[in-house]
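First comes one chain, alone, set out as structure tokens in the form predicted on its own.
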Amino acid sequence: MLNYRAIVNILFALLLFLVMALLFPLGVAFLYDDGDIHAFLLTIIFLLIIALPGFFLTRHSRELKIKDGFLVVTLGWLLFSVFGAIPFYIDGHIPSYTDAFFETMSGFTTTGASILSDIEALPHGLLFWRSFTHWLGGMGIILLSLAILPLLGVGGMQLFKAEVPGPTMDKLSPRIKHTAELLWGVYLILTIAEIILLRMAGMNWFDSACHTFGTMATGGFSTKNTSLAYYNSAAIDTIVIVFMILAGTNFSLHYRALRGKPLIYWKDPEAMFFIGIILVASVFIGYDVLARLNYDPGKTVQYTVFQVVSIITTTGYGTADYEKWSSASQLMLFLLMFLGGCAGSTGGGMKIIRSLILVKFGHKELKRLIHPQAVLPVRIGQAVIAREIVTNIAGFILLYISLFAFGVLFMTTLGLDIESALGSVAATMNNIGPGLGSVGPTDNYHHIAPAGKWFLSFLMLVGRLEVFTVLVLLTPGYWRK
């Protein structure tokens, strides 16, 4: 039976945590005084009126089971988006609550899909909040809460399991709270490093922070209408490429590297497979672009590598309009959307480790046809992958593809052409942002019907929480005692 009192209590606690998060954009609003201070103040007051009494009235033991964890994590992310959208709506720059919710869900899930046509018209406080939602959602709202709010420590393992992306968990410490602190510590170190480097490369401090939030969370919200193409800087592109790759790599590897084991990356099969895919895709698209469009060779490398890394890490930043590239290059980018980053990274998609395990499994099955009596375990490095994990991955991908197919069908019923439907569903479900067709890198999602925006918001949540966590709530068995 679900522990409803404990679930409600933790949800109120998360709303109090949202109040703490809103203090940062409030400070930025005060600093720039662009007229958006009231939007944050009213939201904070409203949340305090709701959350403070609710939290104290429901306080008691918070022992959670895995079923409770699924519900807390899903509702927690949903509530953050529901209430996090209020400043956009109150301020008036996004007058439709549907659009405000879409933009906020896109932020927290690190998708980067936007309904805004003139991003630069937003006041600084809202621009900061828009990017800050990325940073909070990148490493995980619940994970951050476990790190700084001891009240979520009880039952923390169940929340950790339900939120951390990837088919396996890599605990850095026996205590979940300590693991959360270590992961967020690495995240903070890399964030500070990128902010400083972008400032040195020519951005102001505000834009450096906002673009770093988008990079480290693999989110993609920019403060400029033309994204990073606005700067036309090879130095900025290079810095962002490096940090997108770092953000798309398992953060437990970064922790171990910072502890004096820099060779850990080369010993990790998933990380090497990830880099290999980036190199192959960059060479393929680079050659194709150079041959067909006669770009300058240096610019070709800069644009193609940036776009490949941006798509496979599910960041979604743009420096070139890839819809002007050939169908072959666009198809390659479309396939990269589904691969995503490594397990334990901030990247979306199906995760590299799942693809690697399925490739290994397929190879072993071919061998088994020749040697039916042979014992042929699937190995990643020295580790033997249990049959249950392979089965879990196969089930995950089946659900993923089925939901993708249903999503495309649904979006076409709303009037989208097939290319735009494919692009919008792939871009939101894989938490990328820009897609193909009418939602390409130079377009936005404003023209999508309200029903489509709510559905795509659902896909963003499903993609960020790895399908099972959300869809299990829709099964009758979950609600039975």
Second form
Protein chains: 2
Amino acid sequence: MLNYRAIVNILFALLLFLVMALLFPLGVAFLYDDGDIHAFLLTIIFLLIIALPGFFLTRHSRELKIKDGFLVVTLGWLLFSVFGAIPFYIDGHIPSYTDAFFETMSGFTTTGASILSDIEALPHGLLFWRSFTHWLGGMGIILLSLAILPLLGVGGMQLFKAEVPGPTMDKLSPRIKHTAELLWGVYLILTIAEIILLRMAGMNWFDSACHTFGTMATGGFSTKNTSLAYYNSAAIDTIVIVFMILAGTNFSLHYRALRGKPLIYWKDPEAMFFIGIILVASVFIGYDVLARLNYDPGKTVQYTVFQVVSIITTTGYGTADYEKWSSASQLMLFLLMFLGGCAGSTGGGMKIIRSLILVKFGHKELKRLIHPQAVLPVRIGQAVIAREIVTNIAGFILLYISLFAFGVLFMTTLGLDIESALGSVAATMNNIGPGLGSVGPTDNYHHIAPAGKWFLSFLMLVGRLEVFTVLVLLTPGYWRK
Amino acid sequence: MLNYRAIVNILFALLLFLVMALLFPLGVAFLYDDGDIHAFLLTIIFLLIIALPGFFLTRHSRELKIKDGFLVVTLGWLLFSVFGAIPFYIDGHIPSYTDAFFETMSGFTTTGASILSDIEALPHGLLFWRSFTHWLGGMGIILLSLAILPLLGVGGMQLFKAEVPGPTMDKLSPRIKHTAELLWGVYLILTIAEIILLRMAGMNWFDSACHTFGTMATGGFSTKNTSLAYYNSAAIDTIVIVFMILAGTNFSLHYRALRGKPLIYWKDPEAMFFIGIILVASVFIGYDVLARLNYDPGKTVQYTVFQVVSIITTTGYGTADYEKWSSASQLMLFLLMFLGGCAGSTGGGMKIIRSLILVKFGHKELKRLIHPQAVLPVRIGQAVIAREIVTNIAGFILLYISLFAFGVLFMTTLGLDIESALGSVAATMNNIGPGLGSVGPTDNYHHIAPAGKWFLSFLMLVGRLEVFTVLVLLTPGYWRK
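Mind pulling up the form predicted in complex with a further copy of the same chain next to the form predicted on its own we just looked at?
Below is the entire complex, every chain and molecule, led by the chain shown above.
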């Protein structure tokens, strides 16, 4: 039996948290005073009218059980997008609510797919809010709330299981609240560091903050129509590359590195596999780009590595139009979309650790043909991966690919050509943003039919919440008894 | 330790079998006398010079062990293609040996991908040989999937170990021999039935035989440049549809049906799932085609069902150019390519039973989130599928998809656009023939670079032999000790 009262109570608490989050763009709106103050004020008032009485009427609820966590996480993300879209809508810069919802879901899921063709036309408050949704989503709205919800008298241990991105192998701290605070601290330190570095490299404070939000969350919303290509700066590109890689790496490694163990990265098989793939893909594409286009070698390295890192970390910032590259390079980028970041990072996709375990699992199955009787465990580094986890990961990837195939089929029924259908589904489900074809890096999602926008929004959510979290709600068994 | 001497002996025996097979097209060549007699005579003499002494020198070898089976099966198929290509090459109609090899591998693997642009220019003997390679390959695959692969632990048919007709003996050869005889009997009966029916529907005996070979083997080589569209006959289309479905169904079901249990099909979950997918896909595409193109409803049903059945059974005969259909319909056909036929049929692809188990497995993993402690077996009909088999199938599909992704990447490095790369790899690996883009149903594979032709030939073999059988040879462990 689901604890509906407790679930509703937490959802109201989350809406109150959303009100607090909206105070930041409201402040920016006051600062620049370019016409969007009312949009935030009205949204905040509206939310308070709904959420305050709701929250107090449902207080003193029972503890959540694990099963409730799935519903809280999914509905939490959904509500943030439903209500977070309101400022865009009532301000009038995004006159369709479908579009506003798509943009906001794209923000909170750290996807970065946009329906805007003229981003720079937005007032500063809305631009800030757009990027800030990334930042909030990046660490996980729920995980962020883990540090706050306990203050409201609500335990959160169960939520962690459904929320933590990827199959994290070693827990940082037995106490979830403590863990949340530690990771949040790491996230904040890296965020501040990148803002300062970007400022030093020549960006103004506003753009530094917005682009940092997009980087640290591996989101990809920019304040410029041409994304980071606007700056055409090797310094900025380098800073963003480094921070995209950091954001795509397990944050518990950063925590331990900051605690005085900087060599921890070298001992982590997933991080090393991640770096290895980035190198191999960069050499592959760099060679291809150098051979076919007449960039100079320096620019080739700069553009290639940036695009590779931007895609594999699922950020989606662009400094070059990869649709002008060869089919082979585009396909390599397309495959990277699915690999995604490391577990415990803000990156999307299937996660590196899953691919790593998949490779070892495939090898094991081949070995089993030669030695049918042998017991062959899957190992990552020193650790033996439990059979249930290997099975679960195999199931995850198969479900992921099936959903992808179904998604592409659905998008073609809306009239998209095959390449655009592949690109739009891969780019949203893996939380990247720009795809291929008509939703490539120089295009946007405005032209997609409303049904397609809602469906892609759903895919963003499913991808961000590791598929199972959302799909379990679609099984009759979840709602029984 | 591999029994090299015994392996070599069997391979020589297979070459002698190839000589016997070549007597059939030789007879046809004598009958029509249009210039290809020497091609077969020279090949037969050449093979006898090699294989006769080789066979007798290596006689009295020890029994084969299971591990030797992988090498025998893979090399057997390879040698048939290497030597079976010679008549095409020395006759001069296929002046490149690469092309001749591609065409022959395409034949023996029942793929049906062709490098010929003017098929009708070939003399009758070569045309017959081309189609006859399909028939031999189809026979080989039934034997392989029902009698040999289960012993190697490969392929969906371990599931039906007990259901395979024949005495359950521990000794390898008597059991294989008996099973083979029964299944060949079924194969022969269906072949004769189709030849007679096609003749009655208006084809001449020669074309009836060749098209029957292509149907029963789910191969797809035609004797006409425009494939079965040449006849534009509802009767012929209907006959071929029925026999494609029969060829794509488990032959042990046919055996039992012929033994007086015609209702056996209704009790088989795989066969029913197979028929269900054909119906759903036909309605999906039929609706789409009817809405967009102005075929009349009768033609729509005829064309749609034919193309759906031709693709899902991995035959590859064409009566309509599906590249003129919508992206959605093309993508649906593309997805069907991977589903493939039933286990124990001549169809390629991943096999229906694996998709069926995959669906149940995904559902089980979702259920496990709600009931983490429950033991949830995967069931097909009444039977509980052993956990090792489910894991093995998950591994198979993941390996299959990984190889597909790698294949597409490789083909794009040769300069193919993404759609053609997707199409060429899907159509060869799944043993279909026609793909998408520049290798669509009205095109051929002539324009592919030689490296691509060898690679696609490799994929045909890997796909046909259920991936594991070939890939296990690439692991160092296979060759150790």
